[in-house]
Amino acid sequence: MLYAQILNAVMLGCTYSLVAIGFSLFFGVLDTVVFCAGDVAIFSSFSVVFLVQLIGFYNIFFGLFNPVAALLLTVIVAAIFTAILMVLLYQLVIKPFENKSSLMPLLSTIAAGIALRELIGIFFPEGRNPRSFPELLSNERILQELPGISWRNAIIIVATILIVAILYWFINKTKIGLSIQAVSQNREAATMVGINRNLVIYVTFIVGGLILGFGGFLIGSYYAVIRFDLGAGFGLKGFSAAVVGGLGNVYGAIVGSMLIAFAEVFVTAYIPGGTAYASIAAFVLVLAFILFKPEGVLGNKSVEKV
């Protein structure tokens, strides 16, 4: 009981990951918080079952190649297609109200998820209905003797763990990762130094929509079955995982996500009628952390001297 909760927390936690680590790139560059994150992550769920589902896209490549290359490349085009939505939404936006009071950004932000998850639901063939997501992962045993661990579950686990560690190799030792950091600690400084700064949020919200393309990918993979309206939900997670861990840290957005996700599935699983619980739960958990730790596990405590 206790090993195939553990292994449910692990997974939920992976899911909620590549979302929570959107919002802190996001933050870290912008010092905003793009609540569309999680509608933007969805989108790429869908786009996947447009690309396998509608056109055969999925098909074309399985003809030319192997059935792995075939998986990589149709994911590899949903994350693209995530990737310039995630640029328009900033160009259309964000940017126009950079330089106003910092509530517009969010508010816009919120407002382009809505519009995001109706224009799913209005345009997509029967887009207001449930999708069941295409088997594209395994659900298979991968040993008789390990319950719980299929293919896909492993495989999910890994592109969780390979994505964040290509993302640590990008910001820690490539020149445009290095601009980001330095950008996201003191941007007026960043600038003084000759960093582009437009050029790192650019790239920065092309990293991020690739980030939550892969993870709208893992969404649908581990639901198996996928709602317009299921971005809503995923982004309240995303942020609130990113808060606890230390918003603007993608490391702390790790931990945050873990935290959340063993905090709903521990109340889930051992406390009667837990499943009516387990987003309170996982709200509480962020309060504590909001009243007791406001820098999250992750995050750095921020003096201004006046």
The other form holds:
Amino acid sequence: MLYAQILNAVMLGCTYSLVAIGFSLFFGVLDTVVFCAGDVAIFSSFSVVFLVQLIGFYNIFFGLFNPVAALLLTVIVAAIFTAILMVLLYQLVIKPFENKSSLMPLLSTIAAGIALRELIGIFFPEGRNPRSFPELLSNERILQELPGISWRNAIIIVATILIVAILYWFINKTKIGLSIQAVSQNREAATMVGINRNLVIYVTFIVGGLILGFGGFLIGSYYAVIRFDLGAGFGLKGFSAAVVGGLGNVYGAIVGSMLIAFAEVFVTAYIPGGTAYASIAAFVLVLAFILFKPEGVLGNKSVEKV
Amino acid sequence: MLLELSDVYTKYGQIPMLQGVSMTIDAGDAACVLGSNGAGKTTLLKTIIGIVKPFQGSLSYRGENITPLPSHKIIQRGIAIVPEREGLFPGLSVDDNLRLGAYYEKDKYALAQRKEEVLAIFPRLRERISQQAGTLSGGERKMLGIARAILANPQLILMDEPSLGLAPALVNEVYGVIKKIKEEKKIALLIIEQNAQKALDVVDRGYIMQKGSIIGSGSRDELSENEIVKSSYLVS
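Write the structure block of the form predicted together with the partner chain for the protein whose form predicted on its own appears above.
Below is the entire complex, every chain and molecule, led by the chain shown above.
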């Protein structure tokens, strides 16, 4: 029982993590909360549905290559769509307000999130109805002796770890990654050493968009059914996880996601009628952090900047 | 001529900052700008590297008009800056801070060599190479700022109040290093200071700034005898 709950919590934590990392990356370079990140991730889930069910992209390549290559290609194309969307959103609803109050982009990204989810509802065929997400990851157990470890679950966990590992390498070992850290830590000093801040912001939005793109695929695979308005909840959870972990710190985002996921899963499992309290537990946790440890688990940046 | 400012005016919102500043720095030259708080000294440095843009007047660097260029393009042309404080990346290691100084260096061999030279000047930084910059003492941070600037291999280094907030012994140490840079590296220096005594020890000439305007200039000896400097900046 406990084992199953831990596994559940880790899975849920994985789905929150990538959205939370998106929040933290954007906050790092812009000092503002890009509130549409959850909706952008769900846009990616719908992109996968579009590619697989509506245009048969996956099936076309399934025949040509092996299934793994077809799957990867599908997910990568959806992630690229998402990255393009993220850059467009930066250009249209964030950049124009950059030297204004940080409340402006906050409001404009909330508005963009609402617009995005409504547009999915309007233009995606039967967009307002729940859609089943294509079962691209098999639900079969890897080993009969190990309950709960299906190919799908294992791939979600391994893919999350892999994405975080690649992000770690990118941020710490590449020059552009180092400049993303430099801009997050001290914007003016970054300018003073000659870093092109605009370029850094675009790269961050591309990287963040790709991560949200992969996140959308993992969310769809985990829940098996997606809805056009799922992004609102994911945005709020992802943002909360980023705050709990320390806004601006991508590793903190993972810790925050896991804490929230464990709180939700354990309240659901061990408190009678707990499902109803799951979200309450998550947000009580967030409130506790805001009150007693506002910088978050790993954060060192002032939360007042929000 | 390395750097030339011609009749530069800037403002912050509606508040006038620089008001018709003109000055020149030659290659290998060391000059200082003396002035009290609020005289516009830091604005002057920010204007040179393009963070603040003039609404009138122009700046040229090695004969090229750099007025419209974004900061990173100006820095790429060979100007480095040692900010007054908070100019480092506190969460990054000393090594990463140095790496960021040489952001545009493509020649890895030359960079490694230069880093060795710099660490020879600042042995304490070598000891702390993998430590986070935020954990360094005030003096060490200042040294890291200077080391980072040298690593960029610039022709001109701008220094914003190198003595500010340091104990007298550390001020001497920092100025010892600045003297070394000037003599050994032949890098031009523009030092912004309130501590005229120290600055005039190192520079060849200087400017006096008040309320956004240059109100006097001269050689080191002339400035040492200047009444304004004597009364306002040489009081020990």
